[in-house]
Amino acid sequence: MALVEAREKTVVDSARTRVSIRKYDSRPISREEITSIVELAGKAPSAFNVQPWRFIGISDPATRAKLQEAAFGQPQVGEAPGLLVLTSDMKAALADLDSTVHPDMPQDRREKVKETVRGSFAAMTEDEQRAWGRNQSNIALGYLLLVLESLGYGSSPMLGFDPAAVRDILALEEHVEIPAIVAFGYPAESGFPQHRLPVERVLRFVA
């Protein structure tokens, strides 16, 4: 799989200087690019290595205007080159470990895992467990973010939509959560400057 090819600021650079742009250029974002960018956003870590994050590309224009509708009207929805609806489906992570639980480990060792990480959800209501499911698919959507910004797109996530139309027109069960819709592609703004608390507001040391 190829990547993208421009990276143009590290990591540490990206969290200085993302911001969130609404307008984009006209350059067109391929699958392969947007293939390449989920890659690299599902390198996040999740507990268990259980991964119940799920992208959804969207590039048809009928699609993108219901989903811009649900969106309550925002205009990058359907303008922005590159969309993806980050959604987490525990009901499908559970369901397959055998994909998730590492490989070399020893046969004896993985069954014990996989069997550790069932009866974990086993004592958790259903809307535990998707609430489980969203806060763990929120640590993909900051690596999502990073990875646009580093590798020269501006995105916007977006929380303001209605996720029971968006469910209704991606055909999603009930149990899939949406914790965001990104609107990504090439800046046409500079979007406003980062505005943040100080770190002595947000940090502190206990002795």
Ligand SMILES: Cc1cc2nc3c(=O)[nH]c(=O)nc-3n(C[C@H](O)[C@H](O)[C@H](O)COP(=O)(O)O)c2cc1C
Second form
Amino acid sequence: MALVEAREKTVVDSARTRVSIRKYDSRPISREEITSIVELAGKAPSAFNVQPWRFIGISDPATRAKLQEAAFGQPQVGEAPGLLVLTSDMKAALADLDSTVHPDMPQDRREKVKETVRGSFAAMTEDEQRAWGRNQSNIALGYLLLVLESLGYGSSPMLGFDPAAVRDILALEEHVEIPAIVAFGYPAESGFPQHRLPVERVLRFVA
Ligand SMILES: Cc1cc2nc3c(=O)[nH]c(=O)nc-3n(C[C@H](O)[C@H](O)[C@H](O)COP(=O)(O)O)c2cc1C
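Now the other one: the form predicted together with the ligand, given that the block above is the form predicted alone.
Below, the chain from earlier opens the complete complex, with every other chain and molecule after it.
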């Protein structure tokens, strides 16, 4: 892997320290680094191992400028050395179950799993499938944000954009969902201190 392991933070430390960073220094991020980052984000689990996430790395300045406009002018979209658009494509995922059903399963079991998966999705509307894929892709988004923090990058996940405009700019089909745009780079600010609900507000035990 091209990444420098010595600077990695643990997952626990990354969860403790991560905040949104919207300003970055000018150090560029190579395609190799982005590929390694996305490879790690793609280690996320998903139901049936369907892995509907598809990442698009943006380097072309003209495309960036258009995306910034579609993201209501958010400066980090235009300025970040790294920019990923996270999409979820259930049609592509369901058309390629051969690649996602575990290869170590015996062939007859693989066929049964594929049938079960296809059956589950046949019972859903397209909107339900899209929502399902989006939920799974958000697991990869969480991985991505922690991986970036662990590797020393600052990141800014965004939902503040017009999805129809982003689809148009990237020539994405109508069924493709866009769970987030993520800008990242080496931090040039410390961001707001982390502010979260205390654990007692989000956890209860049932005896
Ligand atoms: C899915 C998602 C979408 C977000 N969209 C935006 C956005 O469009 N613009 C922005 O500046 N911040 C955006 N944020 C950042 C949140 O406001 C931020 O994560 C939250 O306030 C907690 O702050 P922290 O990340 O600094 O800890 C988004 C965060 C997430 C997870």
